[in-house]
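Consider the single chain below, provided in structure tokens and representing the form predicted alone.
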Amino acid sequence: MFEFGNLRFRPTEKEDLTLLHEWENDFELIMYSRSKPLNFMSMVQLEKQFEDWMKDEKHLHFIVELIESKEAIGIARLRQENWGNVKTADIGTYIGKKELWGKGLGRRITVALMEMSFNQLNADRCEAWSVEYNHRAHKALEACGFKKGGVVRKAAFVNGRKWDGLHFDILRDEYLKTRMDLLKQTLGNKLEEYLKKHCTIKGH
């Protein structure tokens, strides 16, 4: 399990399936949830699905807990790619509890998997995808030091029309020019805690 502030990112279980199941089928949730939004998830495609991840040692998925009372609030996942020798992680995630969003827990999460990936799996740059529409996740993403680095025109169909996908990325220098910014705004006071825990990255 990996800590960040009032968050707790712990593997996914296969009793967490009932409430993803939930997630999965909430339409406005779903269309704001990634890249290529996809809505109505059995739970027969989600034990399917479950059984993938498992074998998948470089996919990784967490639920997103708050620490104190332990309530699943969304899920994160990380996964690791090697193109041309250049470690990449793909991150994404959402809030599946919609009361909270607006409260800055994405871009919270999305620091954490970023401290994961090169803190913890050395990555050399991370990266996320998004659809045209959700610019609160742009805004996120933004808020963290990612770039726009592309645009998949025309890429996903979603209420009648279809949207351009637009690809975000930061690499490993970018990040630690900005990191104990990041880390001081979003964890706050939680922060020289999080480092006495937590190996700090080479040369800071």
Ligand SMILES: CC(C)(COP(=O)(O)OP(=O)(O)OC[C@H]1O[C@@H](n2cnc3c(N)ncnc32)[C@H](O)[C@@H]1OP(=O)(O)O)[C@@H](O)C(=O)NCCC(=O)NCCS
Given for the second form:
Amino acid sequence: MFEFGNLRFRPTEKEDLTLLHEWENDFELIMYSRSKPLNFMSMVQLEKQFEDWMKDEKHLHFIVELIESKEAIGIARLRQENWGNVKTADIGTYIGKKELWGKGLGRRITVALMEMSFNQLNADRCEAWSVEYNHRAHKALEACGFKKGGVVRKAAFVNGRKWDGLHFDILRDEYLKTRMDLLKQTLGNKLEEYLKKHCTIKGH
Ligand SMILES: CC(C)(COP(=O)(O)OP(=O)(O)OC[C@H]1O[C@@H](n2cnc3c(N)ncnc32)[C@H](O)[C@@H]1OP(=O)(O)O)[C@@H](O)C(=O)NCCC(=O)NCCS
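After the form predicted alone, can we look at the form predicted in complex with the named molecule?
Okay, now the whole complex, with that chain kicking things off.
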């Protein structure tokens, strides 16, 4: 388990598939997260996907839950990719509980994924994709230091028109420059606890 402020990142269990079935078939949620809102998922398809996740060690899939209530609020994923000897972490998330959008949780999840990428997995860079109309996601990524690096023109067709796909990334050095500020902003009074648990080893 990886704990970050009030959030816990834990493995996806078979019991979570019922909740994932609800989220993965939510038109609006999938329209924002993958820009393929009609890609509904049957329980059988989800079970197959779950089996595939179990085999792929390079692709981490988390359920994000609130530590206090143990309520699952969304998912986060991190895929490790190597281009030659440059290590990239491709990250993504959605908050399935839509009433929690716009309250700063997306930024907290993003910083947690960068901590995993840079402070645990030794990534050189971190990247994320988003669709043109997803302003909430762009704001959250940019607030965490991601820069818009590229545009794939007219890559998605949703609600009657084509939209660009946007590519965001952040390099290790860029992250390290703003890291403490981001940790302070997203962890508040839980900063010390986090640094003690995930940034030091007893006796060293
Ligand atoms: C994208 C997502 C993870 C962001 O998490 P979140 O908790 O909602 O985001 P945050 O509250 O941390 O930040 C959102 C920012 O966008 C702003 N915002 C909220 N609604 C907005 C809107 N409709 N248009 C533009 N900006 C908006 C917020 O004010 C906030 O900016 P601020 O920090 O400057 O105030 C979440 O909204 C979500 O799960 N959306 C659906 C799925 C999705 O889009 N996944 C990401 C795919 S790349």
